[in-house]
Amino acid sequence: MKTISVLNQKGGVGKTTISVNLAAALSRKGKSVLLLDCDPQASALDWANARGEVEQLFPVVGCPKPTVHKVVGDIARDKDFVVIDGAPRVTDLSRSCIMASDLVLIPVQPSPYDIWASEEIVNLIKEAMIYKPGLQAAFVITRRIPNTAIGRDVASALETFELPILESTIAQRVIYAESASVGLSVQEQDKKSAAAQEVNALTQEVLSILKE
């Protein structure tokens, strides 16, 4: 079992968008997946409920408690992957999600405010790496607006944190909101869309990092 957390102490950076679409993409590749909603706002659970009568791709379980690292093995004993949708501004819960993880993805929008706000989660991750040497982490640039200077420059700004930056990015696209509103992944909504291609590229890169 491999556990991937999507975490940032700043809200509104696309954590749930990445979490549900990454989990869906892994499921479409034949992997058994559990999505663990550790955000008290329960956005991933809301997404699952919005599916209505559509068959669930994977179970979504709420666990907004700072004991995630202690219980995740029991909750997801038979799964290939656990994807954790983390909470903003809850340090104890974030620390527990990090300790439960093999890989932490840090979504960051191309905004100076988001870049500055990343320091807090990076410090938590580097602290955890002392106790968990095999832990990996990487930035994911989200809500990128194509052909803008800030979209190009964000990667160089993030280099100061000395963590890898994924080559795959998630752009600002209406389909992410449209699919979420009906509980679908972008690949279900339109498998030929640019968003679906972005998610597939992200998933392949994650699998490569985890050597899966």
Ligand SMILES: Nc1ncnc2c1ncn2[C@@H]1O[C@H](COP(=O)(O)OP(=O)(O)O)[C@@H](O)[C@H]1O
Given for the second form:
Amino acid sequence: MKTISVLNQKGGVGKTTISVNLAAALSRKGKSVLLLDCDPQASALDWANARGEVEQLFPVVGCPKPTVHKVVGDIARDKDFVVIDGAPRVTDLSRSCIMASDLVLIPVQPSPYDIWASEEIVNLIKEAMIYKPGLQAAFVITRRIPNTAIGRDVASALETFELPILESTIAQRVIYAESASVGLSVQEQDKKSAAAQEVNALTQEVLSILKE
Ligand SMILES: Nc1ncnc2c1ncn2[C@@H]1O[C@H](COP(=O)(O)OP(=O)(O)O)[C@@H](O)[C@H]1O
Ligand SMILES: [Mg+2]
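Counterpart to the form predicted on its own, namely the form predicted together with the ligand:
Full assembly next; the chain just shown is listed first.
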């Protein structure tokens, strides 16, 4: 079992969007997946509920408690992957999610302000790395305006954190919000879409980081 958490103390950066689509892409590849919703706002659970009659791709379980790292093994014993959708703000919850993880993805929007705001989660991750040497973490650029390069100011702001940045990025696309409103992944909504392709690329990159 490998655990990937999607964390940033800032809200609205795309944690839930990445979590549900990454979980969906992994399950599409034949992996058994559990999506753990650790946000008290329970957006991933809302996403699953919005599916209505459509069969669930994977179970979504709510666990907004700072004991995630202690219980994740029991909750997801038979799964290949656990994807954790993290909470904004709550530090003890984020710390618990980090301790539960093999890989932490940090979504950041390509603006220096957003990158500076990720300092808090980066510090928590670096602290955890002392006790958990195998822990990996990487930034994911989200909500990028299509056909624009990541600005030099953004790249240099990210460099100061000394964590890798995934090559795959997630663009700002209407399909992310549209598919979420009906509880679908972008791949289910339109498997040929640019969004489906970038989610696929992200998933491949995550699998290669985890050597899966
Ligand atoms: N790449 C994207 N393109 C368009 N809309 C997005 C994208 N990522 C997130 N959103 C929208 O922005 C809002 C916040 O995203 P969400 O994934 O819920 O962020 P978080 O979980 O970090 O608070 C949602 O309405 C979501 O549909
Ligand atoms: Mg969320």
